[in-house]
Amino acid sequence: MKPPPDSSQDTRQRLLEAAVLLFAQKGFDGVGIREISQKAQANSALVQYYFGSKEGLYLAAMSFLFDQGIDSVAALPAPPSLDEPEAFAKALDCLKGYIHAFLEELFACHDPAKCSRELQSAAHLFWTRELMEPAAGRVDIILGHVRPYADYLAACIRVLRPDLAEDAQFLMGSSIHAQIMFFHRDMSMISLLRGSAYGPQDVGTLATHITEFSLRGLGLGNTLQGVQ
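Could the structure of this chain by itself be given in the form predicted in complex with another copy of the chain?
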């Protein structure tokens, strides 16, 4: 019965979402609190009121973003343990699903300014940006977001190549992650070199390529015949 309450948390939320998009696009130094407040249709003083400082808003934006982004990995079936029956086949499915889900998440929208699922993909811009110049205090937030991804992939590889040493398994996982993220991060360069960009409609193609390339790279090329 109440008219739009429009109370505190609404404005705070608008500031947070505007901050997420602008920080992801332009970085911490690239945006001012005036621009953020304007996009959020709020007063710039509210940044200090709600978040203490511009840095506080930045940290809040990252946390806000990562807290609701883990879904795509958590939604996948848990990777099997080594002694589980049919562990190998399950790990294979997990790996394929992981590659596809990760790509889907990244390509939900490549341009955060034009997409409704913009928040989902903006998280990885923070990820990339923060890892280029890690700042004290921010590292933990990023790491908390990254670790589930790394752990999931590592668990798959542990089952698929239990004969490898841990170092070698880590290298394998890195090679796979490298490919997944490359097609998102370096889209600008790909677009320039290739003439056109990969978009959400290419997720299937990219997932297939990365999966096949990586399974062969893992030394499991024989498993491709029976499946592909």
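Each form is matched to the other, and the largest set of C-alpha atoms that superpose within 1.5 Å is called the rigid core. Numbering follows the first chain given and starts at 1. In this text, all values refer to a predicted model and were calculated from it rather than measured experimentally. What changes on going to the form predicted alone:
With a cut-off of 2 Å and the rigid core superposed, R129 has a Cα displacement that reaches or exceeds the cut-off between these two forms. Superposed on the core, the two forms differ at F28: its CA moves 2 Å or more between these two forms. In a rigid-core overlay of the protein, L16 has its C-alpha displaced by at least 2 Å between these two forms.
Structure of the form predicted alone, given the form predicted in complex with another copy of the chain:
Only a single chain is listed, so you will not see partners or other molecules.
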């Protein structure tokens, strides 16, 4: 397809941001290509050119949200296997590193130079809507982004508490992720309750708190001494 005259990477970015804002507000079925294009101040033919269809634009918007900020978790060392020498100590290091890296990623999304406050709020609504009722055709792309995080944490927990049944290990991982996400997802409520929300400058403090709290939840007490 020959590109329309106003095509550019900037225009593609505007279409993605407009899509996130409107899909978050109205859902997939509540908004059309024309409305998204108007909000992006772009030629509606560019949706087909860049994304193929409204569904293609929606999937691209999902990936766009994941691609914002930094990817600290991907740079972490692999968790140890259960029979690896010093596996327990290594798993402790990996757990703390994972919690810190995930928080770092989440708070990096709040850089106003990269993402407006309006877009940040829309991103929360977009993902809340999608994760509550994921459409069958979108499950693979969601799992493609989410599973590496869940698998990394699960690998740590398997070494730290190998005696737990698989479902109990899953519940522990879910509880840890819930703590991490709370400080990011509920920033406005935290600000109302505390007077100010936590931010990038608090990642170290939050990571230590969540790690210590989670280790106690895992029945390991305060075993952080010596964990770098």
